[in-house]
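Shown next as structure tokens: one chain only, the form predicted on its own.
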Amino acid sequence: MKRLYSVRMRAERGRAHISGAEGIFEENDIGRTVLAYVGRALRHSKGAPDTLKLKVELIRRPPAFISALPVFTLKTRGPADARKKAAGLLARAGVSGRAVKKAFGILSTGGMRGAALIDSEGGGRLEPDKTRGVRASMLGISKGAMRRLTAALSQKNLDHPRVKDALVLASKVAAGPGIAAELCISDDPDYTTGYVAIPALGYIRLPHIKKRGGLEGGRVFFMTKAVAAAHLIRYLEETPVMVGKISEIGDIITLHGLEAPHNHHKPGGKKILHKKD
């Protein structure tokens, strides 16, 4: 395999998060990736940052191979309906009402630097530094998988970097040890679609989960206590993972269309991307 690098960008104004992006790329793709990330940060709807940090790091071990979660879009009628349906989806994943309430409380304040890590049963915070949160890092998508994803999303009018980035991140998180589900609301005031990601169901988009112009948002990872939080955090922040296979890109559906479980491949650490990707 060619040498691979993790490229990470984070833009801030004062202590407020403006924009972030990251991926795993081949050496000859680093230059154009850095330019694209810088352009994204400088043109963000939240305004120009006063600090922009870039980190390029050699991946020293082969990335594990996973499939992307299936993608669905749920019919919603507004923020109240979208959040009710999000709570229903999380309940299917074994997340308690207490944990769901805690998550929405965290997301309502916005301004998170990383994701909150919550006990799916008791609702307690499990990350050691609640100001920093937990970062899902060292993640990417192979060139072949990206081509197939772009084509599939285009057919559903969903081909946007925001959707692709979130799907890759959610797919890595869902493959993590002890993960029950993820809840995300974008902190971009112009983007009102959130999602719930569940390993056995997929990446489920929730339009209108907040009002346009709202500054709330962030990510919450729900985990079971069957796995030590430190073990999951090491996986999320340090284990290189790449999406090499695309799953179903579905239509707009109702909750009844999510009954059948889906197979999401866990990374084994030894399964490496095929050369064709």
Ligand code: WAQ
Contents of the next structure:
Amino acid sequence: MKRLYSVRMRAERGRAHISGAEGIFEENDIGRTVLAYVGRALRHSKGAPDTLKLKVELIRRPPAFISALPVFTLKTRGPADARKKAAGLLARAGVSGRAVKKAFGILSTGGMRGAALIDSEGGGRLEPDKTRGVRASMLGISKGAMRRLTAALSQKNLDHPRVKDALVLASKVAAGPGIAAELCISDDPDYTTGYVAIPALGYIRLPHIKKRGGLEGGRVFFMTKAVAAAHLIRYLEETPVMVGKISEIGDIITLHGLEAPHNHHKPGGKKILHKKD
Ligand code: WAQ
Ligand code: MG
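I would like to compare: after the form predicted on its own, may I see the structure of the form predicted in complex with the ligand?
Complete assembly follows, chain above in first position.
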């Protein structure tokens, strides 16, 4: 097995977070990855960073391989409609109205580098550092799965690094112990599509969830209290996980199109596939 490295980039201006990116790569892909990350950070719509940090780190344990979530796009009429649909999806995942309200409050403030971790029932914050949040790290996609993902997304006009990065992140998060759902709104002023990811349903894109130019955004991971937060955080930050298989890349749908549950992640610890493609 080839040696694998985690490559991470973080760009800041003063103490403000501009952008971050990361993945797991083979040694001979590190150079071009670093170049792409640097280019992305320097041309960011949130403005030029004054500090750019790169970290390249050998992965010391073999990654677990998972399937990507299936991808769907909901038809939305604007921010209010998109948020209402997000709330409806989260309710289906067992997230309480209180927790949803808390999440939208956090996302409308913005400015975090990581994700808020919220108790899906009570709505309380569960992460130790509430300014930073928790980062999902040590994640990537195999070359074969990346090729198939690019081809499948291209057919739906969705082939963009942003979509791929978000899908890989959401797939690792969804496979985590205790995760009920994730809600994401980009903090980039010119990117207005967000998503809700639910382990048994998929990665559901929500266009127009924010107004163009808005500085709000962020991520919220909803978890059940049956699992210790520290256990989930260790998985999110430290366990190397790679997407080795892709799932359906679906069309634009209405909420009714989501009725049939997708047996993507089976409960009971059967989420991790052990076969590398
Ligand atoms: N772990 C935890 N939280 C993160 C991470 C991470 N690795 N990376 C970013 N975040 C949080 C952080 O608070 C950012 O401010 C926020 O998410 C938004 O990050 O299908 O572009 O990179 O069309 O701006 C999703 C829709 C786009 C893509 C998401 O997020 C699609 C996006 P951004
Ligand atoms: Mg951003």
